[in-house]
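The chain that follows stands alone, in the form predicted on its own, written as C-alpha cells.
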Amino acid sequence: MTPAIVVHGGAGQVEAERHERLRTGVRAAAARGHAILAAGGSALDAVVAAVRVLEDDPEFNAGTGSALTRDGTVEADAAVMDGATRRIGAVAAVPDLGEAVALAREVLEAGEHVLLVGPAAWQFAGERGFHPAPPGALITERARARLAGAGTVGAVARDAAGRFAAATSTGGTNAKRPGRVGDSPLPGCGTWADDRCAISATGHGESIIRAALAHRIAVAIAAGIGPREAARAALAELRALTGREAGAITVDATGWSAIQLSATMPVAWVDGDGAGDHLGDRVP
C-alpha cells in the first residue's frame, strides 16, 4: 500500500502575515513524517516525529508557543493511538511539558494506563527520561497577548503495511481554566486510529468532545463512505449541535481529507502523488 501522512495545524481565523510561516511549518511536519515512511517505518512512528516538529515551531499551538490559562502557565495535552492494535497514550493537562507527544507515545509503549493527568504525570515522565521546561520556557510574546489563532496540532498516517495512526498534541484554549482536559487527548473526540482509518481533529474543544467528532467519522468510513464526505457530515453534525468550529484530517485505504468550519487550516501532505499544502478546505 502507498503510504500517507497528513498534517495539521490547528483550525482558527489567522493573521494573514502568519500564513506563510504556519505552511511552511506544516509541509516541514509532513516531510519528516513522510522520510520515515519512505524508510519503511511505521505510521505511528511517523505522526510522532511530525508532531514533534509542530510542538518545536513556536507559530502552533502546542509545545512552544501553547495557549495559556488563565494564571498565564502552559498545560499540555496529546494523544497518540494506533491503529493496528487500537492501543492509545495520552496525557492531559501537565504543567510545562514541551515534548508531549513523546510523553503520550511512552504511555501506549507502557501499556499500563491510557491517560495520565497532570502535575502527577511528571513521575512517570521522570521515569522515562523527560524533564519539566524551565518556567516560562514554552511561553511566547504572541501567547501572552492571547492572539486568536490557529490551536492544536495533528497527524495522520497510512503505511506500506496498511496500518494506520494518528497522534494530536495542543497547548489549549486560550485563558482555559488549570486542569481542563480539551479533546485531543480523549479517544474518539480529537484522535482516532484503527484498522481502517486514523483522524486527528482542531477546533472547540467542548464542542468536538460533545460530537465525539473523531470516532463518529471513523464509523462513517466502516460504514463504506469515503474520507472526505464522512469527515462533512461530522462536522456538519457538530455545527448543527454546537454552533461551534472544527476540522479534521482523515486518511483511509482509499484517499485522504482535510476539511474545516473555520476560515483556515493549515495543512500539508505526502502521498503517492507528491506533496502540497494549502490553508484548508473550508466546509460551506
Ligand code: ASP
Contents of the next structure:
Amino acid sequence: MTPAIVVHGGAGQVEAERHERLRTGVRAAAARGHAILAAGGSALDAVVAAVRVLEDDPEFNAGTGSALTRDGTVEADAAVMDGATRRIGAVAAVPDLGEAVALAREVLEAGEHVLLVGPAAWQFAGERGFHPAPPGALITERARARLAGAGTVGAVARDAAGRFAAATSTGGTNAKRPGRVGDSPLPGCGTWADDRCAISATGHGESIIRAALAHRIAVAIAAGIGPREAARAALAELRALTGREAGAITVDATGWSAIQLSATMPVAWVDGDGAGDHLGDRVP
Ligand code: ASP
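Next up, can you give the form predicted in complex with the named molecule of this protein, since the form predicted on its own came first?
Let's see the whole complex now, leading with the same chain.
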C-alpha cells in the first residue's frame, strides 16, 4: 500500500500573521513522519515522530507552548494508538511533561495499562528515563497571554504494510482547571486507530468527548463511507449537538481528509502524490 501521513496543528481561530509559521511547522512534522514511512517504518513510529516535532515547536499548544491551566501551570494530555494491534497508550494531566506523546508510547509498549494520569504518572515516567521540564521551560509568552487558542497537534498515518496509527498531544484548553482531561488522550474521542483507519481530532474537548468523534468517524468508515464524508458527517453532528468548534484528520486505505468547523486548522500531508499543506477544509 502507498504510505501516507497527515498532520494537524489544531482547530481554531489563528491570526493571519501566524499562518505561515504554523504551515511551516506542520510541513516539517509531516516530512519527519514520512521519512520513516518511506524507509519502510511503521505508521506507529511515524505518527510519534511527527507529533514530537510539533511538541518542541513553540507555535503549537503541545509540549513547549502548551496552554496553561488557570493556576499558570502546564499539564499534558496525549495518546498514541496502533490500529493493527489495537494497542493504545495515553497520559493525561501530567505536569511539566514536554514529550507527552513519547510517554504515551511508553505506556503502550509497557502494555500493562492504557492511561496514566496526574503527577503520579511521573513514577512510571521516571522509570522510563523521562525528566520534568525545568520550571517555566514549557511556558511561552503567547501561552501566558492566553493566546494559545487551539493548537493541539496530531498525526495519522498508513504504512506500506497497510497498518494505521494515530497520535495526538495537547496542553488542553486555555485556563482549564488543574486536573481537567480533554478528548486527546481518550480512545475514540480525540484519538483512534483500527485495522481500517486512523483519526486525530482537535477543538473543544468536552464536545468531542460527548460526540465520541473519532470513533464515530471510524464506524462510518467501517460501513464503507469515505474519510471525507465520514468526518464531515461526524463533525456536523458534533456541531448540531454542542455548537462548538472541532476538526479531525482521517486516513484510510482509500485516501485521507482534513476537515474542521473552525476558521483554520493547519494541515500538512505526504502521500503517493507528494507533499502539500493548507489551512484545512471547512465544513460549510
Ligand atoms: N482538544 C483539545 C482539548 O480539549 C484542545 C484543542 O484541540 O485545541 O484538550
